[in-house]
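What follows is a single chain, given as structure tokens, in the form predicted alone.
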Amino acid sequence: MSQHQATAPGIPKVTEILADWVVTIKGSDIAPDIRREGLRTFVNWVGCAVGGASHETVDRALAAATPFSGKPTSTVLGRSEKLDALHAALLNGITSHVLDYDDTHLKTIIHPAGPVASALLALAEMRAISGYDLLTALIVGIEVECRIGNSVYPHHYDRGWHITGTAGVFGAAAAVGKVIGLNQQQMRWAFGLAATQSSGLREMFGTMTKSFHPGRAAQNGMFAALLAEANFDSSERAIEAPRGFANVMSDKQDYSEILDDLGTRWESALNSYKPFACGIVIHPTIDGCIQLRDELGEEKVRRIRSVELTAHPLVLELTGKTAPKTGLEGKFSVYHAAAAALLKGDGAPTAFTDEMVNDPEIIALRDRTKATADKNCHEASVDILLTFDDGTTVSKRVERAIGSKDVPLTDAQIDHKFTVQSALVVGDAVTKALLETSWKLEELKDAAEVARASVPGSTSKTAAAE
């Protein structure tokens, strides 16, 4: 073992053990309920990727990337453009996260599907991958990124790293390495190559760069696996070495979170799907405010004198922007989210546009909203107090918001979320066919059918029959 690979006595060979597990696990080793949750994750991701495809962030990324793309093999979901697989992975990672509407692993706030699914589906248009194998690789990749995230969270996140980008690159490398058949040695190298590309800063929240993180994680993770396939070597202790990922990027290194119960305890089973298009910590506030609007009626909420929110300190740390100027900034303003939910009953992407953020009525109520941090309040809870012009008050406590693991979205609600955002981009007919194709992923001999079905104006056997 070379000096740079040495680890402290008693530290397990984390990278080696994890890589060996990725290589050897089979699709049949994954229980049906875990595969079903993986499918829900995939369907939700496709809807988010198409839903974000027309955002100006994507237009600008495409303009920058297209001149440097190689052979156009892979679809940018929801658009007519194709790029090489590496750049398509980047763009689909951006589209799927730009609305902040994608899945969330609540233990770490990782958005698991973006880095992994973006890499896999882009590759599927270049190399034949069955739907069954793609789903297996997706679940394995999510497991890798979330376990690595668990091992360093929250210290890593508190330092300012955007954990979707930093852990996501490992998930993409694992998933792509799985489907292209890396051996155990190559998979260890792939993790080393992923580790050295791990990045993403929370400073970028509220800007276009936030969605760049899962995109770059998808692209870098795929390239890590492809380099390893070509026997491009790397450290074999990249996760646990003294100068490796966990020690350099976190004050916490809990390797049991990575290694314990591999293949029996599934982090993908803990995934959740957003009903609202913003940071997950605002969801209790939006849920509660929409409930209050429904209970009180539109006329009553327009007589609100003040709004008082009591939430965990993390809520204000992440979403404390009091005067957002753009839709992207609005996603990180609990004040804007509360005002939009009360006045418009909206937490969808339409609540976080530039126009909504600068609406005078929204601004007026936002300015009358106060948020207080209480460390005794759970991260997933909120207390809301409304005071009206006549001095009367109404309060509501939300213990767990809709979309959480305690109040999960049903398949029908995922379908509705998919349909509403996708139809705005590609129309009703394409959306319907794409949704059906996505749910049938495991039956597809060619997983790339999903990408092809997302193109505006595309047809399928289902659509044609109707």
Given for the second form:
Protein chains: 2
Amino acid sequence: MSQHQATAPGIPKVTEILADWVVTIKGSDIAPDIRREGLRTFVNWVGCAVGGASHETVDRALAAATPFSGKPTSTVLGRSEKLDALHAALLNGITSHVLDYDDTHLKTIIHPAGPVASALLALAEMRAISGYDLLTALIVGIEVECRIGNSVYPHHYDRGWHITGTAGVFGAAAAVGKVIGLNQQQMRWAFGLAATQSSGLREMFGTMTKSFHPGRAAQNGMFAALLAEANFDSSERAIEAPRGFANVMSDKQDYSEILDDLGTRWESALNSYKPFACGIVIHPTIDGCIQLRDELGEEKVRRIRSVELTAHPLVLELTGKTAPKTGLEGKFSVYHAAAAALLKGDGAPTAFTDEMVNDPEIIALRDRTKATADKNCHEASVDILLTFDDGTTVSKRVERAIGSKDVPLTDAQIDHKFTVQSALVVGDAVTKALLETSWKLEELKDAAEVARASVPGSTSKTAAAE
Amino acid sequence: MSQHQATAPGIPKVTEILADWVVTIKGSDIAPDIRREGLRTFVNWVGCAVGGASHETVDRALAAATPFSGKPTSTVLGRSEKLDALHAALLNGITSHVLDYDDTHLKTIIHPAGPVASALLALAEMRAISGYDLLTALIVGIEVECRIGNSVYPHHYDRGWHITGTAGVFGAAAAVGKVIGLNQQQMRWAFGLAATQSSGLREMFGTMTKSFHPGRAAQNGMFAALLAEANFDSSERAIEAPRGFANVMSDKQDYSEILDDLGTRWESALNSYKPFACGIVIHPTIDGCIQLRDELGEEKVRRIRSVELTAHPLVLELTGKTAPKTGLEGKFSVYHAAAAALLKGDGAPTAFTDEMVNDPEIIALRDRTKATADKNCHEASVDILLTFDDGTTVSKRVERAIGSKDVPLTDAQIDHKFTVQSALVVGDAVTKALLETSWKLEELKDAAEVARASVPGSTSKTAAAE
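Could the form predicted in complex with another copy of the chain be shown next, to go alongside the form predicted alone?
What follows is the whole complex; the chain from before opens it.
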């Protein structure tokens, strides 16, 4: 049945305008500071993808997908396996999110890079894409994804949608559509094909299926663009139609968030990078505890009698586990996070292993840690009071943690984060070369060099070939 | 963040109970009449898949998918191309729906076979499945799909979801999970992975993307089961959780529709098969006009001066196009449908070609056809009044058209429908052999025989080999 309904009067042609913008914008239209933030997003994402590559979630996804993979053109970052570009996009979206360590658009809690970069880099090993063009497409894709997210947030998220999946598929479609040169009509179709695949439930949080969402968004968004390229047609107003994405999947539809200041206001420039491998609500605590350890020294922190934390109630609601048993559970324990930060100076994935969570010294300090909810305390702040064996005390207030919009990670801190997690998976030599290659993205004639540089043993192979 | 919420008191463990039922039911638990209806569903589906195989929608999807296909194990029914089983499931879901001619569960307007049978038959060419087991899984998958559909219909559909896609993915996951032998926990995970991929917007109706929905549901449901087989974990209560499928995607959640009389009340037995290749609201008109032509003879219908139809207002609302230009538009014109039925005796896909819609004789009669809306007329009925050149009149009332629940298609009518559409694509010899093989499904040691028998030229190859 033809059941198109008229769009309500006054509703702008959101899909058409957005598609036109994606098709026509040039890399040189994007200011250098915006491109620089896009590059930081890319480097942070590569580190996270490699960092998560050896997780069992990835092993299991690979076991299921490999028998169906086409020509193995594209690298699963940080591993020796290759898959067809669609499946590689899926896997890299999983790896880069599995440690909950990837980038965050704080306004919507979208993790923007996973769906977009996973699709682009996988495609770059199949069809030639320069590093410059890949970065342009990454920034454009993230812009589309975050603006569509803004238009429905928070109602859409509150209803139960995992917005990284549901908005991410549009970002991947836009980015891939951009690099393969879709025309304006095809780009509208790509948005239609993305909209009709938009999915991902928050119910899946705490299971492997959470990291499946950015992976599937990458894969589905890429396929949306490829279908449109083959002139597989679709709705041309899938975002704003009465039965389109925004109306079906949200009670809020603010299209000005999508259309206003396109090309001058950049959501992609608001991206942030987690310094710590857990939910953002514990970051002030970890930041403060590491600062205290650095100030007091290792010997002094061993003489802590008790730790008292005062934080917003949400912190305890989300991360109030007092006796975590596994590394994953440790991410939901502000007590473990504080103890690990004080005793080991660590908030990286290494702080959230089963071993760390079951370390007797950490357990002992965790059990001497109290947390008090105070609704007058800002969600992004914490007060920490240490009492030592001799009865003396030291306190610290963290207004905003590092990694927040107010205290962004420096390039050096991104390097450190990258190096720590990547080295565990592919070793120091590959990590060093990969980090260098990633920062050089815009100069690369072939963006796929980044993917190849992530393969374990790739540095020794290069050395042998020389 | 771990954001699991408690399920409201009194909500049954829907996902767990349904998963247990799927895992434990045996083929012999299904009564012969239910299995027989399942076989009719299968045969009708094979005919539709072959009938749609040469459509340009399929060509375009193939162009996009083929470069990414894995080992070509599985047939695109009615074509010479093979793809990996996941992509074949996608393509067969598209082919079997593209002519709007597939089966219908009238309570929910779900087209049940597409998502389920497309997944099963594609998989049968990769992993051995007997015809008996395939039929069992088809019936079980359709049951899961239709019951989940019932639990949220009509609110879910009214909100804008294309229920064949959104419910179909559960059916495919259940059916594939059944044949690959998932255990109970894995089947719960498969439902979780299906729920989080549930998607498809009604906005896409009238475009190629509509038939993408059953295809993607088949592919995604199959992958959900394969991931669960690899112990990729997921929510174990994805249907009923506060942020699960039913709550996020519908305002209605009637879990008794899923759980009551499992194994005794069979939704799959309510399946119906369209005799005509267009929306159900015009079926009474076509049925009546073909009956009139049969009764009056070809010569007499050429002397019709005018046709007057009296039908429910919905008929005109949905199919009121007075001057269709293309075959696709012809499906939304009760005027064209009446004229083609009277002059050609045709309601098959051949009645809705561009050529038929632009046939001068049909246009002339179409222009002499009037339709009057009467809200006292049942949606499934029509009154037809013919006035001849000599002023005489003949009238006919159709209470319920053939293909409805009250007047189901006979096996012979299913054969006729199958033969007419399949012969256009693969010729008479392949059609004859394929139809025989399809009816013999339960006796086949290897269900994949059906797929192989659909390939153009397969009969001559068999003959040459003998």
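Superpose the two forms; the largest set of C-alphas matching within 1.5 Å is the rigid core. What you are looking at is a predicted structure, and each value in this text was computed from that prediction instead of being measured. Residue numbers count along the first chain shown, from 1.
Hinge between rigid parts between these two forms (choose from V407, H55, R36, M208): This hinge corresponds to V407.
Relative to the larger rigid part, the smaller one rotates by how many degrees between these two forms? In whole degrees, the smaller rigid segment turns 18.
Between these two forms, C-alpha offset at I286 (rigid core aligned, Å): Comparing the two forms, I286 shifts 3.3 Å at C-alpha.
Angstrom displacement of the CA atom of H336 between these two forms, core fixed: On core superposition, this C-alpha lies 5.0 Å from its counterpart.
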